[in-house]
Amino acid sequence: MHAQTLSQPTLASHLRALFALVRKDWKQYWRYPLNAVSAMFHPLIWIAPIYFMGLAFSINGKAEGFAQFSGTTDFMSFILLGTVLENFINAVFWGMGYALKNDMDSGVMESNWLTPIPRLLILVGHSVTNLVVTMITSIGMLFFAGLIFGFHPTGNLWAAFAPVVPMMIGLYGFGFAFAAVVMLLRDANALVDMSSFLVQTFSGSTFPVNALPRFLLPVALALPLTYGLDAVRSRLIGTTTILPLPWEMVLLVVFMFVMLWVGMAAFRSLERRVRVLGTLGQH
């Protein structure tokens, strides 16, 4: 009885196991250091062409249609607060799918399943690392981009992380049901390719959101994303929100919760289908 207490997994043991798949993770990203400096100037190559076709539309340097969709004339330091966000919604997306997808093709995903700790833990300990890189390389881009473009918040740096916090813990709803999807379809490099790119895109990360077709609008409004993205934006540059900023506030905190449990409940039903497939060690 004894050694069976001590073999429960305890909240220490679940710590452990997130700090060990996290430093195998970084030690992993690091063997190859020009992966964060492609990732630093990698969106300043996209975001290039954005900038002079702005510069092309606009009177004395202010691009006035753009404002009557955004509130500012600030162009450029929307799209950069954007691009930003948006390499980490690729990190969530990237770090959970793709890396599910490592797990089936080196062979080890069935001897992961097998340990005593949650799966949504090694989840989470794979998405991390992208994380932390992703802050690293988004400071970096966000420098130079600023001595290329302009960067220019006026806001409070430290009031814009108020709705990144659940916006991030909301995603993680996203990427739960994702990685089950993966999982399921053993594909993941057009799933991530597709499903990033639809939310990016529907999210507003390079346009105000209010700029599209009024049939697309209700997708965009139905994104938790949406409303981070708008409100760190008009509290860094000033923009104008598609809501009153408490009201997207608090609607970030509901999605939070709800995405949250959507993303469990799809991947704890997904995964028993898989186990009764018995393909969670196909690729």
The other form holds:
Amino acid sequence: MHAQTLSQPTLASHLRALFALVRKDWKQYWRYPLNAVSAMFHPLIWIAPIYFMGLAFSINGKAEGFAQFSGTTDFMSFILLGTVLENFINAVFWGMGYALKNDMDSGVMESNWLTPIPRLLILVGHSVTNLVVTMITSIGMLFFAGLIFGFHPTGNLWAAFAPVVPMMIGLYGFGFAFAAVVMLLRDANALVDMSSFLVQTFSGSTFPVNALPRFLLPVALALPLTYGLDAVRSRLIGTTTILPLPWEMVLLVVFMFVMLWVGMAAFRSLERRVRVLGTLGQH
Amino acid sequence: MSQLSVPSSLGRPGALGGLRATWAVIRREWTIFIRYPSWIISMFIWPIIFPLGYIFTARALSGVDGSGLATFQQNTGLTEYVGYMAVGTMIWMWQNIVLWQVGYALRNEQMRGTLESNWLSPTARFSYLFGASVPQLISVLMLMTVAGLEYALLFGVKFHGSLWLAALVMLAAVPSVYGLGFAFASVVITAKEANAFVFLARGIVMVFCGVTYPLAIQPQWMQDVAAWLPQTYVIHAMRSAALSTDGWAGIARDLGMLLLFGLFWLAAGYALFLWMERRARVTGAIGQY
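How about the form predicted together with its partner chain, since we already have the form predicted on its own?
The next block holds the full complex; its first chain is the one shown before.
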């Protein structure tokens, strides 16, 4: 009889590994339930000054100036949608890299790496709990923000998912590359903080990017997230888009394939480099 | 037999010994600060990128024809909205940095395992906290200067006010900003993991103190809360000193309030420190983390 060894993994064993990763992260997250409370209320602290700022610019309670750039005077729905999408972007974009950093700090990275599981699967596994938790906390955040500031989606929720799908899949590509950079640099907190802040700002999470000064507009247009945010807002709250909606969808799909390919190639190359250097267990 | 002079023992430290201890703490903290170049690089980058989101949102709210901006100017009395946001966010950053760095000064020593042994040395214990604040204040002054230059050069912000009055506002703000930091340090050393306190304190400043908007926009109950927060007066006075031509008249009342708040927070910070010190001796928990 030919026994199947651990070094000959199957699809079922991969799925079991994925499930184990998700369960571990899930248990770890809910061990500190205050984190979830913080994730719901913390964004409100950043949004509150924008709400009052919007009132300071409004004429008879309407953000007429904002409407000239975005096509809607409902600037709070615009910003709340941006915040929710940014939460999801952060969960995938930076979440995988942060999870690897946590593994390094808790000393389990090297042993996990020696298991016969595809390394990209480990990264994907780390993002699943993040995504589910982000969905729960974002719904809570939207609920409270809606009560305090008002949230008025008028479009079709399901239609708004269409641009989200290629955007999120494309983000996995970036997340793979970023996770590899974290493995190489080991402590990338300053880099992450600054770059995430810049990406968030230039993709237009709190303002329509056509309000940017002309010399900064190319930065926003080079980020695929800009088109994702733009398309979702257009479908849910009827804002005017930067490009015609079908073009934005095509761009998102192209970005999805390019980012996945680039991200996987970068991860494989940098991961090999880390193995050659033998720094996998260091942090 | 000639009488021998008795040297002052280590157990009876004098004022000079206290000063030397404080100087040693200042030197140590400064050495640690310049040991990490990424901290210095951050000092140049964060003042620029942090207010960007608010500045661009304000630009969008202004509208293509500037109609929103006209309303904002009516509400604030200032024409310079980039400078308005920049001053508010810089003061917020200052308080945030103090909460993390001064507030966690003793906690960091605790984590490094040096707090208990330092505590046993015959020095005034407050010098550990005070000494840690001095290099922090110097780095904040550098940050403010860099930020001012960056806003003037990159965003074309025109600081119509007086540099001396702005410096005076900073000086008047120091006791309340750092007094709060001292109080925080004692709470943190007692509560150990106190990130939530920092989030709460900086969140209150962000929401109530008019970081990006005039206070008159808020509902009355929020204005009443803001009146009890010293950062409200720091932000208002700094905007007036740096961006307007109102001169002394624009900041006199704020300075008075800041001095009162400063007295309160310094006293509260020191009292909390003494309480924490006594409690630590009773419970013996100073070395635990």
